[in-house]
Each structure stands twice: as C-alpha cells, then as structure tokens.
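Given next, in structure tokens, is a single chain: the form predicted on its own.
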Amino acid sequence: MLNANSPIPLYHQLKSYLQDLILQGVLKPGERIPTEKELEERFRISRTTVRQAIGDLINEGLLVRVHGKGTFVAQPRIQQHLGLLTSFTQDMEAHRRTPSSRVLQFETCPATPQVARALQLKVGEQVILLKRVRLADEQPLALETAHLPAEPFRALLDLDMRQRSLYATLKAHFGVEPRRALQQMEAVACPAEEARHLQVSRGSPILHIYRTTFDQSDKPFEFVESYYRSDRFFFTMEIWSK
C-alpha cells in the first residue's frame, strides 16, 4: 500500500508499485492494467496522481494507452543495431515475431529533388514509389515510404509485397545486395496521418529516419522515409575511442 507520511511522493509510490508488477511478470505484455477510478479508490489517492504515474510509465515505455480501450502493459522494445544493415522482415524474425506488411501506396512517380539527389538521378526522373505500415504479429510498428529507380525495377510492380522483404525480393530477382547505408536519425513529434497508421497519439515522440542504401557496386538503388514507433524500438552501437 502508499504511505502518505513518506517523503516519497504519492505519484512515485504508484508508480514503482505498478512498475514492480510489470517486471516481475504479475502483468504481462498486453494485460489491461486497472483504470484510473480504480486505482484512485483502491489507493485513496487523487485522479491527478493516478495520472502522473500512469503518464511516468507511458513515457518510459512500459505502458501503452490505446484510445477507448484502455491503459496495458507494453510489449517488449525491439532492440536494433545500428552497425547492422537488416530489412524489418530480419528484424522481426530474429526476434521471433511474425512481419507483415499494409500496402498504402505502390506506383511509379516523378523523383523530387530530395529523391533524385539521394539516388543520383535527374529531377522528375521515374521512380517506384512503395509506402507500407509494417507490421509484427499484425501490430502497426513503422511506416515506410521507400524509392527505387524505376528502371531496372519496373517488375516489382507486378508482385505482391504484403509479405514479402524488399531486400530479399532485390536478391531475388534483380540480383541487387545492400552492402551499406547511410542513415539519418531524429526524434520529431508524430504528424496526424503517421499517428493514425500506427495507431499512436497525434504529437507522441517517434523516430523519424531517412536511409539511402547502396548495393554492392556502391550504387544508390533505395532511398527511403520511415517512422518508427518509439514505444516500440530502441537502438543501440557501439562506439570505439581513437
């Protein structure tokens, strides 16, 4: 039970309480914690302070509000290492979760001059145009918006590429290998439309990146857009001193 003769204030008490649960395993990875009327009359406390603990644990990670259903205890963060040049599909199976993908957008398109620049081709030059929500045991975890030159790769239109890794279909049928990327990263607040394709709050923080990948000739073949939930993701590297 919370004290409220300690200094450690009542909001805090609540939330190592609840924290505690989670990582011993009393509430599992999508387990519905208490409301907030119940957790304010079991403990006695305000609605305020229910709410500074609950927003505490959302923050870090722990805890996921999904809208009319619900606060529930987080599945765990997918651990990815920058040094590593994967697909998503790589990703998901290494850590045994099952990929798919929503097809939002598949078509050939005018290059901007972001895209031309990043795949060394000419404004308004063709482009594929392939923007997917994927998924992970059919749980919305990054939107992407990948560039590919149109030519050689005009024959991926005609495939299917809802359950299908990017990468590995370039092995495939175009014989085309990433070898390495360069890769930007920032922490921004998600846009609306992003936020209702990973079904997260507008403005909640998300990792916003942009790679452009090279294949084994030190080609540019792929520029793409991603934002990934950061509720969902964490990433690490290692780093050597000189």
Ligand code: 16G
Given for the second form:
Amino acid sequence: MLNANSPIPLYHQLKSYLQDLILQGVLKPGERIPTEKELEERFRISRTTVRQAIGDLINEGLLVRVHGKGTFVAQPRIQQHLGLLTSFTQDMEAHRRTPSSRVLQFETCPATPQVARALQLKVGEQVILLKRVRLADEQPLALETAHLPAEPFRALLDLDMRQRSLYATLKAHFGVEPRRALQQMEAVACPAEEARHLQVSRGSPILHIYRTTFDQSDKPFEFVESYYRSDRFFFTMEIWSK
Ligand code: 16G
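Same protein, different state: after the form predicted on its own, show the form predicted together with the ligand.
Complete assembly follows, chain above in first position.
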C-alpha cells in the first residue's frame, strides 16, 4: 500500500493513508489505532517513519495519545462561526449534541471594575454571577462565568439553570435578545482549576474568551469569561477585502 519508490516520503504516505481511514469513517472517533509496532510490521517501515506520521496527525488534532493506553481517533471538533451570534445550546443542537450544564456558582455579588465597565454599571453594583461547566453528551467542553446586572434579572436566581439556555430564558422571561457581541479571544495554558473542570491536562492549550453581549436597545446585558477546549472546537469566519 505504501510505495518506497515514490517521491512522496513514506511517513507522508502513511499519514495520508491513516487520514483517509479517519475521514472515511473506517476508523471511528474513540477507536484505538494499531500500535507503532503493528504499523511498522504491516508496512515494513521504520519506527521513526511511523512516529513521524502519527506525531503529525496528533498535532493536527485527528489523533490523541492517551498515556499507557495507546493512540485513538479524536472526537470531531465543533465548528463555530465567529460571524454568528449564537448560544452554546444552539451550537450543540446544530451539531446534534445534547447540551447540559453543571452549575458551579449562581448568586449575586458586587461588580468588579472589569465587570462594571463592560456592563456600564458602577463598581460595587449588584450583578448575578453564573458559573457553569457546559457539557455536550455529558462531556465537558467549556467553562463559562457570566455576569448580568442584578436588575432587572434577579428572578433568574429562582430558576434551575442545569438544563436551560440562558439566552432562551432571557428571551422568554424578560424579552431580552442578543443582537451583537464584542468578543476577544486568546490562546492560554489552561490553569489548574479550569483544567480540573474541563478534564484536560493543566497547562494544555485552551481558548480564553471574553464576550460582552448587547440587547435590542444596544444595552450590554452579559459579560462572560469563558474557557473553550481547543481540542473540541474550531472557529471559522468570513473575511472581506477593504
Ligand atoms: C455562548 C456564549 C456565552 C453565552 C452562552 C449562552 C461564547 C464564547 N459564549 O456560550 O456568552 O452566555 O452562549 O448559552 O460563545 P446558553 O443560552 O446555552 O446558556
């Protein structure tokens, strides 16, 4: 199957072969791929060649290595369009995943300078803090800490936010809908507490996002700090020339 006389390096041929098996669904998400030794013997190639091909596929996010267990086909990542203002629930439903949340904190607290600036409040004014681990099919994908002005949203605190969409609830109970958002995104090394909630290794790359969302009257109604698993999401956007 691999051709030693081809100008295409052997590691690249093996990589393309494995890539095709994954993209065609022959190797399924979560399935263990053959060991380095098995690939070496099957294709009569060196261990270095096998390692190079597998290493590339790990770096590209198609495979994941689990220490002591082997190398597995990665779960397909969720595509998020950066030009569309959607909720976590809508994103998951679009990918036929079942969303849920683990509520870590849901209470009022005084606005910090950062929160006050984003929500156009005074420092120390009461805000609702809602900290949730966001899951899809029971798997943690993101950690979100939302702040909303306590007035007019105080009645939110009586609701169980484990199975609810915040945006759908704001619309149903308060007539508030997101119209635009300012979003900032950076890659960081995952801090310890966030790593524990998201079941990733501490220090692994993660997306740190800030979003301020504005309603129909262009009033900011939420300021959210999120950590999104970079092994579970990728982002697309449409860009235009000047
Ligand atoms: C998204 C938003 C977050 C919003 C949440 C509402 C990002 C980075 N964040 O996750 O700001 O609070 O959706 O989701 O996209 P929900 O309506 O499902 O609760």
